[in-house]
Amino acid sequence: MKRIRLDRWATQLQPPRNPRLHLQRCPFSSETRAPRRELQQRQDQIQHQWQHQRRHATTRRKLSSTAEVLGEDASGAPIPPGTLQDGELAASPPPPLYAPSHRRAAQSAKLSALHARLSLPSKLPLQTLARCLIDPSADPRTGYNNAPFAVLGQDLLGYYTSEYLMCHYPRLPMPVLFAAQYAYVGNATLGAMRAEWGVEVVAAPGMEVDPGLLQLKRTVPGNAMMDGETRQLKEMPQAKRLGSGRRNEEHGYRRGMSSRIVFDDQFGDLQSGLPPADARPYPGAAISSPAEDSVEAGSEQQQDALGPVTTPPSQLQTPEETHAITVEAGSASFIRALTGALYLHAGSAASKSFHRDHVLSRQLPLHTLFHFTHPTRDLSRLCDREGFEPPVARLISETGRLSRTPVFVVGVYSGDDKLGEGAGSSLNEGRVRAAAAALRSWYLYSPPDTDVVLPSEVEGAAGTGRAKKQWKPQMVDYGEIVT
């Protein structure tokens, strides 16, 4: 019968040693509690003492902001600094949440997705993304919401999208220009593109809800009609025209193109809902005026005009204050949003890298977005207007002349330059098809590639260093044919 070794079975019922102790005795003898116990008495001291300075120091860092800064007791009345003791801090209730915290962004696995598959750059964090997430549909406060990234990211996307129209289709008429920006960077493309990301919505906001989901307070389904009209306001979008800028703000009130160009918005759009031009944020919002000697007694007038300056009303306003807004139209403020923040974040080269690979990949057929009324006439003062030989309509071919179904393709030609062709069920339709081909290949021409050189491409290159393109000036067209 073999020897049993109860030594070995012991050490291994034994906890491993401490190489920091001194003495490497059995840890249940009473030896070695000792040192153990005054080990833990040590660690524990040095513990409370870290707490206790660092709860002094932020009594004192709350005492200097709220007695200095603040500088007023409960009842309103101004005290002295230096005269709070320690632990009399003034009560501030804090801000109410309508929104996941920021701090939550970290732990969610849908932001880490959603930064991963959209291939973000390092740069943006996490708390941004979420920041973006949030409509002021849901938490109506700015600090909070992505309205100020917005307004950034709307302009950076209109910048982008018409440089880059304009530079490789110089001779695009204004309504084209318009109907094909709203078609790269419109409302119903940006709601698209957050359903293909995969963002998903939320049915109501609040505070619980992941920080990975799309946030806003949804519009109630209806279609109600306008008050003393008979229009309905969702088959009537711009019949609200308060603050559009024009003289008359009366619906049926003829609008230009020239009107589309300096009052409406990037996509010739009214701009319905928004305060008249002249109005000021709050009453007696303060103005810029010259900063010079000579007129600082005409800014004195002015002011004493004007009245005393106020501040803004500091009025918190409540979700349940705010409008609610249809999907689209968060989904389009939420990737304008993320635009803007990319641009803050990582610089403008990230936005622009965004915005080819997101916006100007979609396919777009320009060619469908023309419609002409009177292409003959069109084209007979386009010629004269380049000194061309005058249009002449001629029949290339044609079948079925006697039959029920007959096609004649007819060519329109300016001396012997064919300037393009199209096939119709008559003579005369060919002849307009043909003269709307000719119109469209006019209109879509495009330099070469190696032409064009994008405004974009070549900001901040002086005085960096940095290998961009050389400037070169691009083509600008005369205009399109006015009848």
Second form
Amino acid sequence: MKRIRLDRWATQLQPPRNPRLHLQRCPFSSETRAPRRELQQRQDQIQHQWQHQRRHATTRRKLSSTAEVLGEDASGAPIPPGTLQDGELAASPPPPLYAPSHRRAAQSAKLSALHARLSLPSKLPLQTLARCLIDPSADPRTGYNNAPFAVLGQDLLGYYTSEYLMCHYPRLPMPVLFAAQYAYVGNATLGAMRAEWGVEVVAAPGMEVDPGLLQLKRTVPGNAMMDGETRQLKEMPQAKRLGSGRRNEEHGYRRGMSSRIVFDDQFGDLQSGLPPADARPYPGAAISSPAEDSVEAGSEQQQDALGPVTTPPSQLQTPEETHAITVEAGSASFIRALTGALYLHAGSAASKSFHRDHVLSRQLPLHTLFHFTHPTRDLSRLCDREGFEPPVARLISETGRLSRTPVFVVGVYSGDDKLGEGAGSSLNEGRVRAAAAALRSWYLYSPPDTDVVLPSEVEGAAGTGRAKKQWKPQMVDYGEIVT
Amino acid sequence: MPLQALRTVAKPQNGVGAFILQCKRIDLHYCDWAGSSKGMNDFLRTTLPAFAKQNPSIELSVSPRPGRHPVIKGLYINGRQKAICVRNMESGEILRKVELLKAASGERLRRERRPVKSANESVRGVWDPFHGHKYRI
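Let's see the other form, the form predicted in complex with its partner chain, since the form predicted alone is already up.
Full complex below, order starting with the chain above.
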């Protein structure tokens, strides 16, 4: 499988390694360095030297989109249109700001305190941390909000958590794996984590708020009254239908475990934000089939009944058009964005230790996540599959059989080996609890720590350093019990 | 369905991985006229910059409160506040009070009856009458 080259995706924020590229250094990390003009001149000198050595014509690449933001000098004064440097784009009027400017990031005490409280590496600039706190609902332009980082960070967090769970607990069944993944990096946990870090949320986003606050457009609670209505918001019919990527969107239609693995997200939940299956693309969308002009001209009424039209991605430019979100969703996107930004600025080792320190340090008793319906049936299928002797329940001890509070301690044996034990107030309850305990002990098997090698420890940058670990093939289980 | 899962949230253990200092902000109020604020003014001029440098994770806010005693207030991650009036104290005493605010967790002061808190019941298991020796008369 082709390896994803994340270092290529990061050229927007990291300085270029190739002198052929224009100066694409992080536009936000200039507070203590030389002014932009000197650096631009130095880069031009390097480029000319390289040109003389190689005797090739250089190709000028387009500057990244964030360079458009900086129609101003490093000191903050806007450059007059006639005096632009070579290679900078033509000056346009400064873009409107819906959140505090990145220049205020260095002056915010809250932001610096947050940076120190989380012990973030100094490679991560304060300006990027400020950008991670701006949700797309506060500012929909992808050059200004945390959405690009959040996409990367969500995949990183999911990758590290899932490899940890799968390598340490190879027999964990799929529903429990989904639940454990949610318990570690789901929205609820990340919302709680944001509160534990002391990050406060604004009442409403704007230019005047402190850059150290989390900015999002907060959704109105469902039990609030609609304006001008006597009904509550949660009782009003939903105007916008959400899709999950499947062909049939009917609630729960053929949505078993395999369907979840294919279509749903890392927690087994429906994907949000995808258009429904019968949605038509917006006019002008890049689709492979030719646009049906004759159909559009003729039947306007029919098209209204067909289904909703997707919105083009560039349409949302102002916060008035964005959808409000919950504080939990905003907190989750902030923490994911922080992970992504850490990866881009400080490398995979920093993001991995961030995950270890904040996510894996949390306590999750996996045995509480199991919910059995017929453990005795499952256990007998398991013993049959593995070639054990059929399980037999035997009474180990009991007390108070004829009293109001009997206790029966039942053990489930396969031959002479005791697989599990459980206590109950009736013989049947004891037998069922014993079978459940036996199944839990099977599913929660964990190989010795010396045998566990995580893929991220040997892949990529980690695989070339001094502390390189030797790869050992990890245990892959036969699969879940099929009844 | 053979097996279902129950959703929950993993519990935090501050200090096991990363340690988050619970004091996130300290407000320092002083007065230029009142005699009770003399030590506080000295503290702000001489000792506070070094304290701020050593504790970058605490947001410090200095503001005048004319005609009142000097006071320091700590704001914590659990949302609670602790305020200490530092009237007539010397710079060293005020530093000790500020360190006290920094080291606090924000919870109320209460008498702790159980010295050890743990998520695990015990290492060797809790006794029950059904396993082990049976008492015979």
